[in-house]
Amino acid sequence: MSKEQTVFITGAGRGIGMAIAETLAADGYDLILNYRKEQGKSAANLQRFVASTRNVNVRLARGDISEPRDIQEMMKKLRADGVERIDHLVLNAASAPFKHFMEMTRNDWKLLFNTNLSGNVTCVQEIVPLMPKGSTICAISSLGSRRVLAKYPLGIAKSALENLVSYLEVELYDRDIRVNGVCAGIVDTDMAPFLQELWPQMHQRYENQPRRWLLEPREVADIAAFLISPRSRALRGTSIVADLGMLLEA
């Protein structure tokens, strides 16, 4: 049964984004699911999800989060389609080159910050006017914000994103919109094999320890679901670290 609340999720077509969509649909939220392009795995995943989902309303919203005009046009279409209220926003979309900082080009920097910082801010600017009191924003971050990972410039963008969480919480407090984040550890998505090749020593180290260290996407989704629920009402402007204890051991 629908909660009669709508959640907008950016980058919802795969990995953590899809897990959040599945979890929130099961919890009864109506969904608006963003994806970047019509062709590809994300679009196909979302079409299957829409076809298989019952009891809640699911809309698809195509738009490149790195392009402000795309976001504005996406929201214009949603409003024209009758969307007048969005109760929760999950900022999950991410994109970045995997290379050393000494190799970063001007286009690499543009990709890094347009998607992961300015794009998120544009989403907030466009969606907050549709959010009633009691709404929430949840940003998905990663451990690159807290530890140095080779060829992972996304880490500094995620640091900025977590700082943005704090600033938005203060700025949106008078609107009664809560803002929090999830800093996720290494997640077992379709990117996991690539990351294993990127960081072989780290993978070997953790695989030889007894502690479980690979998060399931649903585990991150469960935290996001908690953060948008009233049960997390005491949390404001914070980013929860969900890493299965990876940072506890040197």
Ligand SMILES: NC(=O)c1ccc[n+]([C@@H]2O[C@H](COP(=O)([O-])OP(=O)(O)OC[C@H]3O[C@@H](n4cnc5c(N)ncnc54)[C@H](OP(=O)(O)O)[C@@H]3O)[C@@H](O)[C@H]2O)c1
Contents of the next structure:
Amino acid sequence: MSKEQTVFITGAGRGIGMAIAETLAADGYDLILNYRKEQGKSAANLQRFVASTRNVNVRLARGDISEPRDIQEMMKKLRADGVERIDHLVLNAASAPFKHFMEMTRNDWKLLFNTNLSGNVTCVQEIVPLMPKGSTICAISSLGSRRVLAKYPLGIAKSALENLVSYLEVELYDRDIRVNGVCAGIVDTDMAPFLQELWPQMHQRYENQPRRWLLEPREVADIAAFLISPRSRALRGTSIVADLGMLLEA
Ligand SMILES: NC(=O)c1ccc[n+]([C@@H]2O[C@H](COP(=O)([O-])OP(=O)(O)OC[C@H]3O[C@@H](n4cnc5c(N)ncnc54)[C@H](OP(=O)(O)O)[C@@H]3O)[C@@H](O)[C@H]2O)c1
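Having seen the form predicted alone, could you now give me the structure of the form predicted in complex with the named molecule?
Starting with the chain above, the whole complex follows.
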């Protein structure tokens, strides 16, 4: 049964975003699922998701979050389509070059910040006016925010995103909008084989330890579901680390 609350998820077509959509649909939230391109895996996954979801209302919203005009256009279409209220926003989409800092070009910096920082801020600016009291924002971050990983400039954008979580919490407090984040360890998505090649030593090290270290997308989704629910009402402006304890042992 629908909870009559709507969640907007960016980059929902695959990986963690799709897992969050599946989890929240099962919990009875109506969904607005953002995706970037009309063609390709995400668009196809989302068409299947819409066709197979019965219990809640699902809308798709195409928009490249690195382009402010795309976000504005997407929101204009949603409003024209009758969307007047969004209760929760999950900032999940991310995209970045995997390069050493010495190799970063101006275009790489633009992609990094336009998508992962100013893109997220534009989503917040556009969606907050539709949020009633008691709404939440949840940002998906990664361990690169607090550990140095080779060829991972996304890590510094994630540090900024986690800091943004705290700043937004303070700025949006008067509107009764609660802002938190999940800082996830390594998650088994399309990125996993690529990250294994990018960080072979880290992969080898953790593979040879008894502790499970690769998260399932659903495990991150469960934390996002908790953060948008009133059960997490004591959490404000913080990012929860969910890494299966991989960083505990030196
Ligand atoms: N995988 C991990 O190990 C891991 C660990 C910690 C945190 N995270 C974080 O979790 C989130 C999801 O990660 P993931 O592994 O599921 O990533 P992924 O498989 O690479 O998916 C990223 C999603 O973001 C979308 N996206 C990228 N740029 C976009 C843009 N400009 N506008 C709209 N959508 C855009 C992608 O759409 P397309 O399908 O069009 O490319 C895709 O749906 C990210 O914030 C990531 O940093 C991941």
